[in-house]
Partner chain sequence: FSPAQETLLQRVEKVDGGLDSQDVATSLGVDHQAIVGAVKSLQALGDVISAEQRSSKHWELTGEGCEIAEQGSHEARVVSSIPKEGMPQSQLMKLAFGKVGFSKAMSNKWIRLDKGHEGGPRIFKTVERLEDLVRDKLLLVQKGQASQLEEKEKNELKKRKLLSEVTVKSYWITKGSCFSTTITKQETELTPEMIASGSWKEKKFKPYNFEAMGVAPDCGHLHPLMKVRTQFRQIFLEMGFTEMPTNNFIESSFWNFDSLFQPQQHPARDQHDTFFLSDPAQAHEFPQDYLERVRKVHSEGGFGSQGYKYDWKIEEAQKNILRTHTTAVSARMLYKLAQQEKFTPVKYFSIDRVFRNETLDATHLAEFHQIEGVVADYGLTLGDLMGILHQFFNKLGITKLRFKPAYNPYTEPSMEVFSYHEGTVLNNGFLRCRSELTI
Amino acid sequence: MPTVSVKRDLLFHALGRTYTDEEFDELCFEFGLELDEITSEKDIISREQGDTKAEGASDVILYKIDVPANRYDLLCLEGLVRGLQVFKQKMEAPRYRRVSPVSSEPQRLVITEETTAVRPHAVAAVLRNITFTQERYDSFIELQEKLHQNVCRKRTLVAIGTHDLDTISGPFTYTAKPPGDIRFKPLNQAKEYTAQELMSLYKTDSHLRHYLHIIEDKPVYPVIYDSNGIVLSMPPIINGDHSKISLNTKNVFIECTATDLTKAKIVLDMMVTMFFQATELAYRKETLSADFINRKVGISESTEHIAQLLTKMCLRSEVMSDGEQIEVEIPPTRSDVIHACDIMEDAAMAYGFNNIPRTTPRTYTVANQLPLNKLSELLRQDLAAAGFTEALTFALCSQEDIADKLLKNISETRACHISNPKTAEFQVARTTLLSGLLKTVAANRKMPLPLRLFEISDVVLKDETKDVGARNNRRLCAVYYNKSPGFEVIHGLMDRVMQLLEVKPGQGNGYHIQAADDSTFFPGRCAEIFARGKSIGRLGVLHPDVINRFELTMPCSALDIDIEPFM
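For the sequence shown above, give one chain's structure in the form predicted on its own.
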């Protein structure tokens, strides 16, 4: 959930009254929010960097409020205050309308075909006659950042640019050019750079370097010009310094470039509605019955009262002529309302979750553990009793862990790859538990020998027959690390597992092993395990190259089997 930090005194001033911490906590709960923390800038710096760094920091009390991830209209002080005021019925939900400029034509943003190769969509709006105080300016900038991190998915879907309209002139052009052809003075820099030079400059920037990957491999970079050829921005990286906004800015030009047009419209709606109430945006109307809400929430309220409850949540509602149906008007600020159930949830919130009467469920069900999880738990207990220590390793790993280090080809592993991994350590979903256990052994080499480790967890494998193109597979893996390979130990563990699973030795419905070749294991020291006529895994002594690549120095035996066939 996103967290919004607001100054307590500024919030109370905007709400028109003062609350105790307990009262405001209760108000947040009633409105579906959570007061997460009461702190100050000084406390935060002291906690993170020490008391010395905190000297001179502000003691102003901050409320950190957790907001639902889909309530983009509550990500700034202005939206939060507006929502609470309507909820407390101290004001009506605002109506948004567009006002054409008095002395000129509406501004235009022209999109060229070149943008299809990088970020094909753009939307724009103008906020006129804005008055910025320092607090309002800070809130405006913070809202952009919150939207960037939330609905914009760290600028990959949408990037927001804001400009002082009085320093530029339309019509504006959104196009894309080769990096060497783009040259401008970026925000807060002293000289001009080409786009290529900017990408190099920002590779060490703690904030902007996280967004470079979005366009750095593209043949052309997006750029927005005004009618005089002045660069407004190079989305999604940086704005131009020429058009930057300040406390003196009166008219703001907002542009949102995107790979997702729907998200771009949502973001633009949020920016203009949070800071100006004279803009015309699309309203939607939905019709649903009072009976639907009463049944789903578990209450028995009149149609008129339910309409009043929805109006408290900024959803203007009126009872229709039949007296049973309610027409609900959904404003552009409520992009989270996509289904009748969302409207029902708002009605329940306005009614008060604590006010809903407790009832006995009409249907009785007995919860049971999933059979696969139950089997896994039973096996864990018995493997621990056999002297093996359980390990829990990461579900994500590097390509090297499941391929090169195990002497495999990555194309043969059926691995699911992360499209934009944060680090080289988390590039793919693991296809085997063995690499994680060997890394655990390597991290505990100084422990007394022998090391006996096991893990029973899921791996992820590509599977074209599944809707999502992949499936989870529950596996059991164990390793034995000592001065001698200990193949007999791992073989004995396999026999014990089969005994627990009530599978007897033998062909047909029993289990048996036969020699196999596997690059991960030492030649002639690997066996394939068959149970009830199906191959379920392998055991053997690991290849010396595998041992070396995991920075181990002694022999190691391993067992890796699929336990799902035993369900």
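Because the structure is a prediction, the values reported are computed rather than measured. Positions refer to the first chain, counted from 1. Here, rigid core means the biggest group of C-alpha atoms that superpose within 1.5 Å across both forms. Compared with the form predicted in complex with its partner chain:
- Both residue 264 and residue 44 fall in a single rigid part of the chain as it moves between the two forms.
- The chain behaves as two rigid units between the two forms, and the smaller unit swings by 22° against the larger after C-alpha superposition.
Just the form predicted on its own so far, so send over the form predicted in complex with its partner chain.
Below you will find a single chain and nothing else.
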């Protein structure tokens, strides 16, 4: 959830009243926002860098508000205020109209073919007769940053450039050129640089270096020129200094270059509608019936009332002539509305989720347990009754955990490997529960002996017959850790499990064990378990090397079986 930081007093001033913190929290709750934190610049610096650094920082109260990820129209103070005012029916949703410039033709942005190699799309708009106060200016810059971080996916999908229209002249050209051929004075620099020089210059810039990779290795870099050859910007990196916006700027040229055209349009709409009521953009219309809303939500409101509810959410609605249908107008600020169910949700929000009567559906169903889970639940209870304690261990682990530490080769394990682990602890999905249990024992070495642990859970194995190429396997694993290995204890546990599974000892239809060689176990102290003719697992005394590698000191015996054959 993106967080917007607004000055509380400015917010209240724009909303036309003050709220207590609780009242505002309540308002946020109804609207689907969350007042995450009440702080000040001073508090923030104090927390991050210590009290001395915070001296002299601003005490002005800031509200940090969490905003739903798909509401780009709520990412700045102006947007929030607008949303809340319309919600509280304090104002009508603004109408956005496009106007033609008084004295001339509309501006043109020409896109050339070269851009397809690197950043193919661009859209642009002009805003006239703006007045910037310091607050508005800051808000304007911050909205660009917010949009860059969120919907623009850190400038990879879309990059926004804003320019003082009076310092440049159209028509504008968006093209792409080899880096050596681009030369201009970038924002806040004293001299001109080529694009290559800028790439090295910004490598150490804490903010811009994260965006260099987007175009760095391309044969051509995007660049926007005006009719006099002045560079407006080199997206997505930096604007030119020449056309920079100041508090005196009256007319703004906004360009959005992108790899995703739909997103570019959404972003441009946001930039334009947030501050200025002076452009027309596409309004969409949907028609639906009051009945649809009533049925889906579970309320029964009149058509007129529903139209009112939707209007509260900036979706201006009117009852149509048949008295049943409602025509809903979706403004450009609501790019999150893409289906009738979105409209239905807004109606429900305006009604108030907590006002909707809670009913029980008449769906009659008989529940069924998944047999594998039913079996696991029964076994768990009985293993605990047998004196063993349940552990819950991670499904992801390092390669060593399932191979080297168990004196096995990783290639024998049929393990599934993770391609992007953040640490070695997430290299593979476990193929055995034994490693997790031994790590649990190691973490509990100080507890009184003997330690008796078990786990009944899934491991992951490669399986070409499955559509994804892997499957889970439900296994039961137990360990006994004490001054003496306790093979007879683990053996006794296994006998008990077989008894619970109603498998009698004996060949044929029963179970039996026979000596086996397994590198994880102490030679001569390992057996394979057969039930109904199939091998289901092993038990034995662990090899001293295994004990060492798991940083344990006492002898240990273990049982590891597959319980899926017993369903």
